[in-house]
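Only one chain comes next, encoded as structure tokens, the form predicted on its own.
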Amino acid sequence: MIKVAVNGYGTIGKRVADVVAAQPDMEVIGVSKTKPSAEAYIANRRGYPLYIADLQNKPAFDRAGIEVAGDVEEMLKHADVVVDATPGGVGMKNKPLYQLLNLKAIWQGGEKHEVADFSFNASCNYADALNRQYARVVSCNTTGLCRIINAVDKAYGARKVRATMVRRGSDPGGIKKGPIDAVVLNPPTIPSHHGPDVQTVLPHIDIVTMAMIVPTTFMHMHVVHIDLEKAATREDILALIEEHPRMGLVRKGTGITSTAELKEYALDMGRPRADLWENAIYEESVSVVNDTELYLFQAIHQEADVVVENIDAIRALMGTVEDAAESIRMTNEALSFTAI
């Protein structure tokens, strides 16, 4: 069993811990919080040993009735690999400790590529991650873009990609963020950072992206245009999407035309936390113009799509499963996950 520590039990960390716990070849040996919180209570209820950054803060946890197993360094000493799900920028500060303990580490997309010098997406570069010491799982938006771009590029060649990210303003629990009543260009300059981030995984792709933030918490929406090198039909692209283990079609027959309805659909499907681990591509939007111009809308669940990628990154770094398709199958099967 691969012993996994989750450093940072927040939006991503708590999901990673639950998905690790569901895997037949992994176990959660600990999770961490910096202060008492509802998530710390849940960690205790889940039976995950809870560690804290500074044991001087233990009395606050004791007063809250939250059991503490020790400090983060103690947790890491028992791990084969750590998934760092701390807030952006904090992960880089944690790296010296991981180096000191000679511990394999996985960071999230909130960190820069340089934290690991290797950015990961299971569908794109799993083989290159085998037995590495460090990896960075790219952000939710980059994950969604990499999946569709790589699949199309392999089948038909992606001569050029242009994409617009319509981004959620906050996660559902993020009460201190906005906007409330505005569409914010983020950034106002073009290109946005998403294109260069895609190129950390797919360096040969010609991509330009732009982004804006809107007042919603549910999901991101992408407007994607790919110029193909080889002719394709709409039916070809639909088949490509259906064959991919982490892309799914939002069927016309569902009547779903919004992210709110899509999240409700995920709830009705019985998904944990209504999580959508796949790219949710709107069937009606998929269009091929003049044989080589592909257009589509895809919804990306910012809290979920990177979670399964972390699981595959664990196996790749540990070298326990050499084939990407097999790891993806194992991860999905443990969650009883088939794409929408």
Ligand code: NAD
The other form holds:
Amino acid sequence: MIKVAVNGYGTIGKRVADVVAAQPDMEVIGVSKTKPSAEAYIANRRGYPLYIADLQNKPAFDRAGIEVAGDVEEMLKHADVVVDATPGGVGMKNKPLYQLLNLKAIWQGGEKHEVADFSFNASCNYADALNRQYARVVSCNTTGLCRIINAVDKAYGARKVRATMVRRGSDPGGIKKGPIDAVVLNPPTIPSHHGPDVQTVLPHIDIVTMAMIVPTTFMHMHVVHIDLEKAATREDILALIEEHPRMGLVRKGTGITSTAELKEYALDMGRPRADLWENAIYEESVSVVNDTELYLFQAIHQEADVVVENIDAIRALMGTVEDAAESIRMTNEALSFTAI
Ligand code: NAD
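Compare with the form predicted on its own: the form predicted together with nicotinamide-adenine-dinucleotide (NAD):
Following is the full complex, with the preceding chain placed first.
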């Protein structure tokens, strides 16, 4: 069993912990928090040993009735690999500790590529991650872009990609972020950082991206345009999406034309926390114009799509499963992940 520590038990970390716990070949040896919180209570309830960044804060946890197993360094000493899911920028500060303990580490998209010098997406570059010491799982938006671009590029050649990201303002639990009543250009300049971030995984792709933030909490919506090298039909692209283990079609027959209805659908499917681990591509939107211009809308559940990628990154770094398809199959199967 691979012993996994989750440093930072927030939106991403709590999901990673649950998905690690569901795998047949891994176990959660601990999770960490800085302050007492609802998530810390849940860690106790789930039976994950809870470690804290600074032991001086233990009395606050004691007063809140939250059991503490020790400090983060203690947790890391028991681990084979750490998934760092602390807020963007904090992960880089944690790196010297991981180096000191000679511990394999996986960071999230809030960190720069340089934190690991290797950016990961299971569908694109799993083999290159085998037995590495470090990897960074790219952000939710970049993960969603990499999956569709790589699949289309492999089959038909992606001559150029142009994409617009309509981003959620906050995660559902976030009470301090906005906007409440605005569409915010983020950034107002073009291109946004998403294109270069895709190139950390797929360096040869010609991509320009634009982004804005809207007052919603569940999902980003991508407007994707890919110019193909080889002609394809709409049916070819639909088949490509259906065959992909991390992409799914939002069927015309469901009548779903929004993120809100998609969330309700995910809940009705019984997905934990309404999590959609896959790109949700609207079947009706998939269009090929002039044989080589592909257009589509895809919804990306920001809290969920990177979670399954972290699981594959663990297997790749540990070198326990050599084949990407096999790791993806194992991860998906442990979640009873059936197509949307
Ligand atoms: P979050 O704020 O929800 O959770 C971070 C957790 O880290 C909190 O529980 C906090 O208590 C803990 N923490 C803070 N400082 C710590 C420290 N020094 N040591 C240990 N724990 C500490 O953040 P998040 O949204 O889960 O984001 C984590 C990472 O994942 C970031 O890099 C972010 O960019 C990336 N990411 C976030 C999303 C998203 O939509 N939320 C999507 C993809 C990637």
